[in-house]
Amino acid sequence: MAPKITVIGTGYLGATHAAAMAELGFEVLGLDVVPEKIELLSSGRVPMYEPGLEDLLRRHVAGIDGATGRLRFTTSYEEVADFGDVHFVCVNTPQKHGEYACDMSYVDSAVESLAPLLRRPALVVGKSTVPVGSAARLAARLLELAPAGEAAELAWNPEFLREGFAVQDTLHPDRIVVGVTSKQAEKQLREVYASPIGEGSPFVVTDFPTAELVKTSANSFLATKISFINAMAEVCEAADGDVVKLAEAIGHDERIGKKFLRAGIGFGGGCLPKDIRAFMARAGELGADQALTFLREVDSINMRRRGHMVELAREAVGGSFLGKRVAVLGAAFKPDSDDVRDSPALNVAGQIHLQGAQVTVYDPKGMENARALFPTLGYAPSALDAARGAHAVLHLTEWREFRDLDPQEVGAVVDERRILDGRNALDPQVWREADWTYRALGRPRI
């Protein structure tokens, strides 16, 4: 008899993985302490927007038309423990205010509300992205509050999920990581992913350790890669050279690849900034800091290309923002999201708003997060609205809507043609034959 599936936790993590485990064929139950929440997702319909979430959510809700009915939402932790066989925590993790570590209150909080309730076996599968010994230190917890004793154990499985691809990565990921201390528990996780281990998935099995630090060193080796990038920009740009095609000539290396090579106003969102600070506060704590000191200038190379972007639209205008208007193409922090925590083009265009322009932004989907966020800024509803009148167009999010642009129908409603690509994603030669003045980061100026 395939396990009853409770998924803890329905912010962006939660919700996918609650849908994908229905998809699977699963019987799940979702919960969360929002209420509106709860209500939202039982209605089909998702907090945030992420590409085919919508409609998996709808296929399987149970009450609407046509679904499955194998998804059902609550906020009772009773009715979770007598539910599930296996509980996965998709809590949040953010970074502590005014520190590097990581909050793991909502996690601690999730297992001592679900520990005491567990009167029968079960396994407790954490998902979320802890510091190393998180894991030992709640299976110890979990021991103590669980009525069922050993019967109720711990595994971590961290989750590896791309926004605007969080979908596809749960139903058909590119490895399964899972940290147990006993076959029970790799025998039930097996279970649970048998369709994409058919399919071909990797099923890696560690300890508790090694999963909790595979997910933290992934993301620290995606940021340096970056960074290493945006650091040969700022190279490239003192010697005037072009790390397009720098970043092109040494991703044939098959040793170096060429993903995450792009060159630009560096990452964001509301994992990679985070993730990194809390690995090096953990290091520290073990000891092991100088292991990691590297990533302090891996973060503050990333943040340095705010900065650089917002100095090359200052000079493009000419030398001062005031009385200028700048239009910022992108919110979100990379595209098919709407998430704008920590988002490089929010911050880039905060700075130039601070600094005496009147700056007007458009972003495909995050605009609604972004105006919650940065409220004084200007919202337009197109990318030509937002062109409208403007000394200078900055290309921060680097959507298909936005490459697909035609040069001469926004050079024709824009004040002064120059465009900064702070993502070199656009194709200078179209923009500069439209009679743009073309800019872009770590790149000749003609």
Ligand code: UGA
Given for the second form:
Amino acid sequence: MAPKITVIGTGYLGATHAAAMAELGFEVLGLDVVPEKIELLSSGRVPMYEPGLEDLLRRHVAGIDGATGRLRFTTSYEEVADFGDVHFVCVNTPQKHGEYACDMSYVDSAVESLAPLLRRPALVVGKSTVPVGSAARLAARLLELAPAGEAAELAWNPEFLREGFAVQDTLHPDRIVVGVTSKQAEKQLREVYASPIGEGSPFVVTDFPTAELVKTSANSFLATKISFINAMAEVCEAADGDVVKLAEAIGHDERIGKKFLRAGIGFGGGCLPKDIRAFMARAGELGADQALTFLREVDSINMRRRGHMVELAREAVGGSFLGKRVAVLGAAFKPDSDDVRDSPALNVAGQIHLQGAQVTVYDPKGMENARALFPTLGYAPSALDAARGAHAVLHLTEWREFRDLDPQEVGAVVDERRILDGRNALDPQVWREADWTYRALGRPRI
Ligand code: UGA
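Following the display of the form predicted on its own, present the structure of the form predicted together with the named molecule.
Every component of the complex follows; first up is the chain already shown.
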């Protein structure tokens, strides 16, 4: 019989994983400790913006008209322990306050809550991003706490989904990595992922530490790629070169590739920044800190971009923000997401506001989250409204909507036709032809 699945933690990762498992045909029970989230999900609504996720959820949530009923939600660990054969732990691991290390309290508490209730054979599968060594520690804890004894086993199965593409990445992963200590665990996970494996997704079987490290090293590599191109942008600025052309040209080398070479205000979000810091902290604990000192540089190049964007804007408005109006297009850390965690766009908006400008922000989906985090910034209901009376317009999150803006239409409402492209995603020629002064990071003035 097909294994019954539970998903603990229903954030971006958990909610998507639960809906995707139901889509693959499994009976799924999702758990969260926040009752409001469970109420929302049970009515087929998603507490964040993620393209396609709500549709997927509504196809399966029990009680919704026409749904398969394969997906239910609860706040009860008892219910989860009774129901599931395979339990996915999808809670978040944020950065610790005032430290680089990651906060394991949610993962620990999930295992501590579930394990003592496991009276029958079960596979507990960690998906959260954790410091290497955590799986071994949690496996020992599981053995100590679970009444089922050795029949309750742990596996580690990192997740590589991108926000904005979460549904696609979960249903059709580019690889599945599992850290296991038994053939039985591998067999069960092959069964769970039979559909993507059948489609050709590589299935990589390894030990606990390697599985944990695959995740942190993948994110470190991506962060390094972005900081590499942003470092080249700095050099281009000094030498009057064009980083966009440079990225295009080096990207033709297949060993380098074109992806993740978009220079701009850098990476943010709930993953890359905290993951590279937690990785450095963990390597330090293991006595391998020297191996990752380059990540400190990756982090500082990244943070420097934000400051540089502020300077570019200050220079553009004549050297001081006092009495100036600045429009900020974009608040989310990337397009197709409403996530504003460590968003470079909001960070830049906040700095400019603190330097005396009147800042008005517009984002297609991230307004509510942005307002909660930066209540003192101004917010407008559209790009055009944000731009009204502006002395400079800053393009800081590359939503399609912003690429489709008509420079003439925006030009009619601003005070000065000055645009700064923090994402190198607008077409400079189109804006310049409409009499705008266009500036971007790492590109020549004219
Ligand atoms: C990232 C990884 O890409 C996923 O594989 C991983 O599963 C996820 O973290 C995670 O650990 O959960 P995500 O945070 O959704 O996914 O965002 P990315 O698409 O990686 O973008 C991160 C940041 O880099 C964004 O702020 C984006 O604007 C920026 N970026 C990306 C650039 O500045 N330049 C680029 O060329 C690409």
